[in-house]
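The chain below stands alone, shown as C-alpha cells; this is the form predicted on its own.
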Amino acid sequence: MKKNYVILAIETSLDETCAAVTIDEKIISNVVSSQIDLHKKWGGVVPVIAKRAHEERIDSVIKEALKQAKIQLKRHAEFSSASHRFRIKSGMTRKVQDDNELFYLIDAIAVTLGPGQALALEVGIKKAKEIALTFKKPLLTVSHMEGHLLSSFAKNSKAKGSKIDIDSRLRGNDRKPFSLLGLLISGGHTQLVLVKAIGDYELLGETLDDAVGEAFDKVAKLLDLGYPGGPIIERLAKEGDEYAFNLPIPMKGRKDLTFSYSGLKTAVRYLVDDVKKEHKFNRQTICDIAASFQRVATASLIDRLKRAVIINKPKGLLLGGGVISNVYVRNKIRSSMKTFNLPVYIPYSKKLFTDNAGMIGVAAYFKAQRGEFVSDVSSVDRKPNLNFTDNPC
C-alpha cells in the first residue's frame, strides 16, 4: 500500500449525513449535516424522514467535503502529490477546478455498510456505488462500529492526534501478543471489544437490551426533557445530588461481560411516578434524578470494564461512540483505569465522538492496506444488523 492513500468516505447509518476525505490516517475534511431538528418532535429518529433528508443532502455534503479537501490541497504535500499524480496521468497541466475532476484525485471510495437503520444506510451505499462505478474507483465497505473503535487512531490534517502508537504488532505483522480493549458506547450500541490487531477483533460483551445512550434518551423522555437526552441529562446532573436516589446498578458483579439498561430505565420510571404522586416533581428533583441515573449508568459501565481488564490484561483502552461526549462518563472511566495504570485513548476531536465519515475513512485505509476491496461493486447491499466481527466486504 502506497503512502498518501486518498479516500472519499460516506456515512449515513442513522441521522447524520456525512462525507470526508482522508489521507492514510489523516482526516483532511469531515462534513456532518445533522438531522436532530427534524426528529426532535418525534422523540427519536423516524426512518422515512431520515432517508429523505439523506437523499436531499448527500450530494451537497460530498461536494463540501471535496471543496474543503481542495483547499487543503494547496497546503499539504500529500494532496499536492495526489494532484500531481492525477495531472501527469491525465495529461493535465492546469489546476483542478471542475468538481468532477476532484473525484479523480481519490484513490478509493468508502462507505458504511452497517449496522444502522436500513433506509438510511441505503442512501449512502447507493451514492458510493454510483461514484465508484462512474469514476472507476475501488470500493471499501466499513462497519460503523469499527469506525468508532478506530477513531482514536485518526490524526488531523497536520498529522496530530492521540498519542496511541500504531506499531507493527498492532498492525498484525508481529506474533508477539499485544491487545487493546475497546469500549463503544452510543445510542445504539454498548460493546466491549478486544483488539488483537487492527482487523482482528473479538466481541467480549454487549448489551442485552437498551444501549447506554438509548437509556439516556429514554430517561430524558421520562423527565420531559426532550430529545436527544444525553446532553441535557449531563447538564442537569451538574445541578443535582447524584446520591439523592438509590437506583440499582445493572449487572453489578456478574461474571460475564454483558450490559443491560432496561431495568435501570424501569426503575427511573417508577421513581418518576412516585415523586409525581407526592407532588415533588420539580426542577431540583429532576436534577437529582438525572444525577443519580448518570452515576449508576456510569458505575455499570465501569464495573463491566474493570472485569474485562482483569480478564484480558490489555495494553490500553480505546473509547468510542457518542456517549464519550459526556465529560462525567469520560472522567469516571479515566479515573477507574488509573488503578490498572492503563492508558485511555479518545479521538483528537469531539467531532469524532459522534457519527462522522472521517472515522469511516480511517478504518477504510486499514482495510485497503489489507487489500479488502469489494470484488463486485454492483452487488453491495446494506447490512443493518451487521455483527461487529463480521467482515463487511
Ligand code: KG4
The other form holds:
Amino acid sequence: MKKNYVILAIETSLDETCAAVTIDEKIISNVVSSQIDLHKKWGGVVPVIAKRAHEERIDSVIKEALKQAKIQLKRHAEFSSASHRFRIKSGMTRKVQDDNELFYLIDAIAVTLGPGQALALEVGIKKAKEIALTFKKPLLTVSHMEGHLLSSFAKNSKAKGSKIDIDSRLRGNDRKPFSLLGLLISGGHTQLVLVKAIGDYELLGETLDDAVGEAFDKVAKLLDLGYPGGPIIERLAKEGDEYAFNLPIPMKGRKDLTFSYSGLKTAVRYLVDDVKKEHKFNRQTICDIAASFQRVATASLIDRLKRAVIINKPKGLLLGGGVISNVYVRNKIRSSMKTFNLPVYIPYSKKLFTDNAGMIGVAAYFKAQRGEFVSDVSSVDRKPNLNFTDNPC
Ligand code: KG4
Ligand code: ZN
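Next up, the form predicted in complex with the ligand in place of the form predicted on its own?
Following is the full complex, with the preceding chain placed first.
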C-alpha cells in the first residue's frame, strides 16, 4: 500500500519566510511572510536584513502553518499510523492539547537546501535540523528549483489541482520514456528542464547572465518604478503601446537553448537615457517602454521554448516561478504551444507561482516515496549554488 506522508516544509531561500504542511501532494496550509517592505527602499534583497527577518519570523510562521493545518492533521492522524505513534508518545488517551504536540503528527521535515542566498537559507536549515532532532523526525532536503518545477503537481486540501496526470512512469516506478518540459522563470533563474521522470531531470538550457524576473526588476528600477518590478511593469504595460519602441529580441534563432537578458536591460537603459534627454520621460512613455520590454522579453522566452519543444517533443509543459504570475507572459506561452497541441500546466493557485513552502513539501513528498531521506541530519549545510540536476540528499 502507498504510504502517506505528512510533511512540515520550510523555505527561506530569499526574502519570504515560508512554512507549509502537506499530506502527499495536498497542500493543507501554506504560510508566507513577505519581507518586500524591508527590502523595497534598497531596490533589492539585502542578505543581512533577510537573515534577521527570517530569524525573527520563522517560529511564528511554522506555528501558524501547524495551527492552520491542525484540524486536518488530527483527522488524518485518526486514520493513520501517525496517530498510533502519537498516542504512544502522549500516553494513549490525551488529546492534542498544546501546539507543540502537533509536531508529533508530522512524518517528516523538509527544507530548501539551495539555490538561494546563503545567509537566508541558513535560517530555514538550522530550524529544520533543530525540529528534526528534537522530535526525532526524518529530514528531506529539497532544491528550490525542483519545488518550482513540481508546483503544478500540487493539489489543494480537497485534493483538487491542475489537471495534470501523474502517470506512474513519471513517479519513476517504470522508466519508460515519458517527458515533460519545464520552463522555470523566476527572479534568480531562467531554465528549461526535461523531466524524464519525477526525480530524473536534464537541464536543457539556462540564462547566461540575468534571469528574466531580474530583467523585469532592473527595467522597473531604470523607470523609477520600485521593487519588485515584475507586477508593476505588467500593470503599466497594459496602458502602453508594445510596438512603440524597437528593442532587440534576445537570443532569437540561436541553435542552443540558452537565454540572456542583460543586453536587453542595457538597451532599455540607453532608451531611457535618450527619452530623458528629449524630455519625453512621462507616464505614457514609461508605459510604452514597459510594454515594449515585456513584448521582447516574452518573445525571447517563446523562441527558446519552441526550439526546446521541437527538439525534445515533450508530452506537456510545466510552468513555474514568479514570472508566470504575469498574465501576458502566460497567454503568449499558451497560444504559442497551441501549434504543437501541447498541454500547458500551471499550479492551481497564484500563491504557488512565487516562493512558498507548499511547493517544497510537494517535491519532498516525491523524494520521501523514493526513500531519499537525509542520513546524517547534523551534517546538512546550505548549498547556495545548488545545481538543478544535483540531488540534494
Ligand atoms: O519565484 P520567485 O518568487 O522568486 C525567485 O525564486 O526568484 O520570483 C520572483 C520574481 C521577481 O523577479 C518578480 O519581479 C517576478 O518574479 N514577478 C513577475 C511578476 N510577478 C512576480 N515578473 C513579471 N510579471 C509579474 N506579474
Ligand atoms: Zn523561487
